[in-house]
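For reference, the chain that follows is the form predicted on its own, supplied as structure tokens.
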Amino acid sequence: MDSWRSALVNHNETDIWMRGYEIGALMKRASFPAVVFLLHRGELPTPGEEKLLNAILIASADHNSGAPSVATARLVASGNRQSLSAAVGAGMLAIGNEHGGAGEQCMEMIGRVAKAARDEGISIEQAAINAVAAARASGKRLPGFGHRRHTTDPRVAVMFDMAREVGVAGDGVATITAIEQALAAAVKALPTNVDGALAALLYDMGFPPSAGKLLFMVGRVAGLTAEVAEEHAREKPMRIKFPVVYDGVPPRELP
């Protein structure tokens, strides 16, 4: 039979090697950040992307009890107090498309509106004009932009800011840029979100799409971790109530 391969770890006896480094060495000399980036590129980061990874990973680490993986977790938290690992696990299965894992579309679609501007010899600005467009035509809607509960979401400046102080910001934040500025243009303003910025930043250095949804797991895991904690420090079991109107039939006889 076959075996698995993995380039990520190898280990002896005595010792453990991530991306052929000893850990014991990453242990004293690396950060967090660099050693996600590391597990994820092959290679060690610049300073420059280790800073701004470790935003990325604050940014998405939790957003309130209202967010649906958090309220998740709580929920399961609430109803199952033999497993903290059923819980977390519970908050990590609610992120999808919807919630939390825009940022692998929005990476994807940075890249087909930047790799249009190399290919038809345009700017960005008329590439992402002409995505905008598109999408309107086919009533699809951009992932990365609006929040339910920002107007302008403040983590995207600092992100923002941050890589054009060390140097990392490229397509990927001028392209998300140009295309927030083609969707207040020709529909309305809505501002880039968490997704949108984090996706410009990981497609700056050089993470494939799946990474805008994997690396917002890896720092949201964190904050449920916590969640949960509060829930069984905190709350009696079975305490969430959620505010359910009945709309259906009546009270009716059985024939």
Second form
Number of protein chains: 4
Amino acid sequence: MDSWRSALVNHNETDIWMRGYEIGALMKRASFPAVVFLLHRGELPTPGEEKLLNAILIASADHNSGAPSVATARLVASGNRQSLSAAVGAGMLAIGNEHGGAGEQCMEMIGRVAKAARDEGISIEQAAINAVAAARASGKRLPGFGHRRHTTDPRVAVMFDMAREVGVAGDGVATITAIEQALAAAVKALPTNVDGALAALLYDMGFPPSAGKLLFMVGRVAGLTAEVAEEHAREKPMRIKFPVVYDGVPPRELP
Amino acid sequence: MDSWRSALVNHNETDIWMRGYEIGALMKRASFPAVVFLLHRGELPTPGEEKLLNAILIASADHNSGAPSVATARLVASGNRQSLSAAVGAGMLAIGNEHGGAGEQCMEMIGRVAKAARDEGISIEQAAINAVAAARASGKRLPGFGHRRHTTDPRVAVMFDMAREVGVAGDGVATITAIEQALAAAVKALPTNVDGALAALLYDMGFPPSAGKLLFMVGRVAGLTAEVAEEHAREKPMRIKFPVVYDGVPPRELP
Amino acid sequence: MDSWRSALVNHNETDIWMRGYEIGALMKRASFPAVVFLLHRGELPTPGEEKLLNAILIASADHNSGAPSVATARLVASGNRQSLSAAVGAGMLAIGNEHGGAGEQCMEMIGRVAKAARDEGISIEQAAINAVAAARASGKRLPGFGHRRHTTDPRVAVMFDMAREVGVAGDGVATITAIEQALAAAVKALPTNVDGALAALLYDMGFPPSAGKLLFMVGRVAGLTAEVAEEHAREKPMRIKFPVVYDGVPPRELP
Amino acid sequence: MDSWRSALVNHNETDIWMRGYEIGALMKRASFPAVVFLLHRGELPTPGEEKLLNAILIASADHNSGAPSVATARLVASGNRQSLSAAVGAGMLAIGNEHGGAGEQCMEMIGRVAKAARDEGISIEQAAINAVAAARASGKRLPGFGHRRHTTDPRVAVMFDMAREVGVAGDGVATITAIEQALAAAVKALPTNVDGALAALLYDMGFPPSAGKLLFMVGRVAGLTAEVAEEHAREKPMRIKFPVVYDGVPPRELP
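Output the form predicted in complex with another copy of the chain next; the form predicted on its own has already been displayed.
Next comes the full complex, this chain leading.
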């Protein structure tokens, strides 16, 4: 079998290095969000980037069992008490484009709109107007706007303010803001949601689109583990019953 | 269906609270490890506890594909490129008592030895000697000692030093150290491994044993996400081939 | 890296053998339940065993979303539409001792009671009475009896009748029946449930206890895949909302 | 919370019906493959369809640890011995477009080519030639051809012969055969693989493309469960070590 290769972690009998830094030094002097950044990007973050990534992880941590990832983790904990990792891992699986992962598509959208502005020599505002018009014409929904629970998502303004404050806000924040305004003008007011804000910040820090899903997962595992612990501590197994209405064929005889 | 109940997260149309704290305030002023502590324990950590939990999460983050969790995540990424969460979630599933989760059993062992010392009015050192003798008599292996890769695990001394420095080290650190010494005297030198050190620190911070697994998962997701991103970026699907030797019955005819 | 070894499947550039039988011959002349038996046991089943295993797989296939495994699969399908395997795999994870997996513990219980009868030279009936008394004394619940949905589980009598009809019924069926009667005499009428019946039949066919979980999974995947297909076909993503009641601390200021 | 609705399974306190048929009747008189068909399609299969689906499930059951799904299940079993379902579920997660799931894309391709033939009033052979030319022009690989292990996949001819024998072979088999010939003429001989054959048969039986993945999973779980059982029975935990070559930055000091 061929060896696997990796540029992330190296170790020998007495040492471990992450991206070249000795793990003990990181444990003593770096923050966990800085190590997340280091593992994904190869270099430590600036203080501003570290602050933003810390905020993103907290914003993603938990939103209660209304979220499919949280509900899934609790449901698995209800049927399988032998494996904590089965419950947490199952919660992860519920993360996709529809839940927790729209950040990935949103980063791709931001990239396309920002590129169109550059390529066509137009403003980001105009490129956003064009993108909204194109989406309407093709009947597509733009990712990153609206939330089924919040009229205003409290995490969004905090993220944008922080990105401006630390000087990271760039084309990402500008583009998502321009799309929000173009949407409001052409369709209706649909505020940027947490996926959209997270996508704008990750874009401005130079992450690839997949980070829109992967870093959400890093944050969310904080909540999933705590929810599973609460389920074990407070609830009996098999407590969860769903009201299913059968609407198929009536009883019949085998041929 | 009965409502679910939870003391972790509350929200309305414009606000989210974690354990009572408004999420925007946490994003601006708390660290992610502090929020992990908050979600699991209900209160924010002291500065010393925050420093320790931060170090624990970094220590757990990654150890390369020699670890089943990391290898699993990369293997799933190799066969299923549609879902990042499937790869990360699968990596989680490899965490059990045998990999990444010995901390849970180790916390239970620490609890038993510390309790025996209190109940029997003997020193922790004597209780440790008794526990080692009992384990030898029943042929059981004590969790938290030895590592298949490291003669000395570089993460262990850092954790113990830090726990003493911030004044958190208590019965947990004392017990694991006493067991290590009793093992060396009665059997052979088997240094405390990262599971054992993590268990001692979590015990001294008042976490329940399940945290030995759950908080390892919170740290490990940093590495799993980065390893999956590296697999997607650098490797082709289906690259991984295992050399399987068949040792079953030879070809035969159906009856 | 050491080679892996396996006695299950062998292949070369033009052939595949399962337990020594050429796959084309199996596809043409064997039934899928017979191949499940072959893979697990090394030999093809007798016609009676094949009939029983076929019935066990059908009995395990689906029980609607009231079952955690089914509800989990649908919930993951609701948040992650990119990966069918994530939804089906998550459904699997909900299978544990509490749901779908009690057959494993039940087979261990049957084994203990049958062994006690042999070792102590008493009847299975007496060994069952002793086991019920011991369980009551220690406050333990015996696995395999009672169902939260059914007063009489329609699958149980079919399994027992079939096992007698094909001549497979032995100590397993005798033991579970004796325990049911001892329970009714000492505590209350708690009919054998599908886990208990499945366990008795697998025991009488010579399967190890883990088969009580593993073969349930083989059957259940039929339902999980159909339920996920129905979710994709009939429902919108993110349709599932849980009514969560927050009962934690009220809003408070960060220190 | 709104009720869930389903046309698959109904039950009351004493009965269970699958698609209207009483479960005891199915257990006694139907085969497991027929119940798989029933759950997915709403009606029982014809004898020919039942024979084909039985063969498809056997063909998908196992291919040894060279397959990512099997290797994943064994790897998770190596780190997490507490949960059989975690190992089997993880194996499922490795199934995607790249492994075990190409049948889905292949069914979509067959549908497009067959539709083009109808819409344009040309032969399936000509539509296949056009599809191969279009794929070459756009640099895309057509799914369902070639195998990294087999020059001739022994399962393919058996499936095609059986489909013709039972009278199910239609546009699906004709289209995949025509594409294989067009590929051989325009590029090189790349024989239809098991995903392609399975896709042709499922297409001719009227299944939707998602069945190309979902029914492979139903078959594969037979192998995953047997491989996990073998891993537990024959191997020690943590036996699997990967040879990782680190090719990242050398050791360096923290700033």
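Numbering follows the first chain given and starts at 1. Keep in mind that what you see is a predicted model, and the values were worked out from it rather than measured. Between two forms, the rigid core is the largest collection of C-alphas that superpose within 1.5 Å.
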Any CA movement of 2 Å or more for Asp15 between these two forms, core superposed?
no
Comparing between these two forms on the rigid core, is the C-alpha shift at Val244 2 Å or larger?
yes
